[in-house]
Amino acid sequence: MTIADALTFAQTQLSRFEQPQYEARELVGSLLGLTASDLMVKEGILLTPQQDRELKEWLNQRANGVPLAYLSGVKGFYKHEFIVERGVLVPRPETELVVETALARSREKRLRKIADLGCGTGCIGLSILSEVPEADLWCLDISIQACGVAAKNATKLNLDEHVFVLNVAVERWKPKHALDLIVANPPYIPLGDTRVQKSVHLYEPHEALYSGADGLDALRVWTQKSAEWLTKGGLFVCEIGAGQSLQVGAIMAEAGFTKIETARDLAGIERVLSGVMTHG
């Protein structure tokens, strides 16, 4: 079949997801190492046979619930484009307001040491990091294949000469330099949570998004680490989930943070929170 054939087909077999469109010409490039305008431009080639099989089982697997962002290797994300791996969490939409709250609240602040807990992709250290290129960036996470992926989107980013990627648990890093802005986006969801999508738990690593029977062990732990790192006036911004906001709050609270803001994503849940370090 042509590409143009394979586009058709591939967005029959995904009508059931929410962008077929999309998904079929992601998929579709991903596979044939092809931009969306070079598929339009090139929509008369034929697939060779191996091509076609490799679409068949990619679609298929896409149809039992893996992330497309596992099939297509690439996770748009804020401003860049963002390696991903089986393994590793896929970068969301709503995280990217992780980045906005703190770009925004740091505006008047010169960062120089920024550290991304929990770093995944990189892709919330390394979109701060893009924007603010004269800073330092320490990225840690327990998983060593996640350390791996946030060191080739730091390379991919040209950003590398400024990042340093840690394969460490939160609660034994112990940095040499204070801090101005720490940002996580910590595993929030409670063990055995049954709202969970099917995909997410069955393909998504559970150490980046389960913590505990009331999910706050990571934030509990994460928020005093922070707290101890963080420069007088420093940031710190985090990642919840929905109906968390007063327990983190109250946590960030007790660790000593003050101007604690609340920040909603596009769904209107209380996505995000960010306090500023006034001891030290």
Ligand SMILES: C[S@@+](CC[C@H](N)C(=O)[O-])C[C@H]1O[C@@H](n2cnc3c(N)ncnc32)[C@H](O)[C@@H]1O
The other form holds:
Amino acid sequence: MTIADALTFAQTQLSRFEQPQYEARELVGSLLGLTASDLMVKEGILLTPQQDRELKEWLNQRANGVPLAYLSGVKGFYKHEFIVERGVLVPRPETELVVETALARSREKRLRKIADLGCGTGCIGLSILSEVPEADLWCLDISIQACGVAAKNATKLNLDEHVFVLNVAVERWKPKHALDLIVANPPYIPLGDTRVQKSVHLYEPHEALYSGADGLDALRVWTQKSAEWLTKGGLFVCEIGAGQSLQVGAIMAEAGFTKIETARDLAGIERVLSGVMTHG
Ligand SMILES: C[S@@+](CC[C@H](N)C(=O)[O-])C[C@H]1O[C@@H](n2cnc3c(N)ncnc32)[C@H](O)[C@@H]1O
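Hand over the structure of the form predicted together with the ligand; the form predicted on its own is what we had up.
Let us now look at the entire complex, which starts with that chain.
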């Protein structure tokens, strides 16, 4: 089978997904280590028997719901491509709103010290750091695997001189310096929520998804800790689940945050809350 045949075959096999042509290009490209334009230039080249077998295996896994990024090993987020591995949450497009909000609300400030709580791939913190490269970033995650991937991404983006990846629970961290900006996409789904997509529940790490009976266990603690760690005037920006805005807004106000703002994602859902620590 040639590369052109492989692309057509993959597209047919993936026809039940939203973007079969895009998925086919991502899969065949990752399998062969080729970019989209290389695939076109080299479309007449034959796959080896092993590549042929691997492609069929990947298509089989994708058909069973394995997220595309776990097969291709990468996911585009904000302005960069991030390495993704199984066991680490795949960055979501709506999370880019955390980055956009943090940058927009920090425009007038000089950011020196930033923390990304529950960093996963590091997509939020590293995206921000790449816009303010003179700052330092602490990336925390309870998952050793996530820490490994975040460190790889820091290197890939040439930012590792300013990044400290810590395999520690937010509850246990004791930062040595006050922080100017804290960003977080905590786990916020209530345990046992049956609305979660089957493939997400089956393949993505549960510590990245679920947090207590109402989904707010992590948000309560992380908000409180952020209030303690921020400088006066420091900014906290967090992602929340649909319908959690009032409760999380109250948690933030209780912790001492002011100028609390809500941002909606492209689906019109209140997705990101941010607030300023004025009592610091
Ligand atoms: C929703 S994921 C977000 C990952 C990444 N920031 C993103 O937006 O794609 C939440 C992350 O928090 C981590 N996590 C869960 N509980 C934690 C805790 N108590 N302390 C530190 N990290 C935690 C999980 O391992 C997971 O990587």
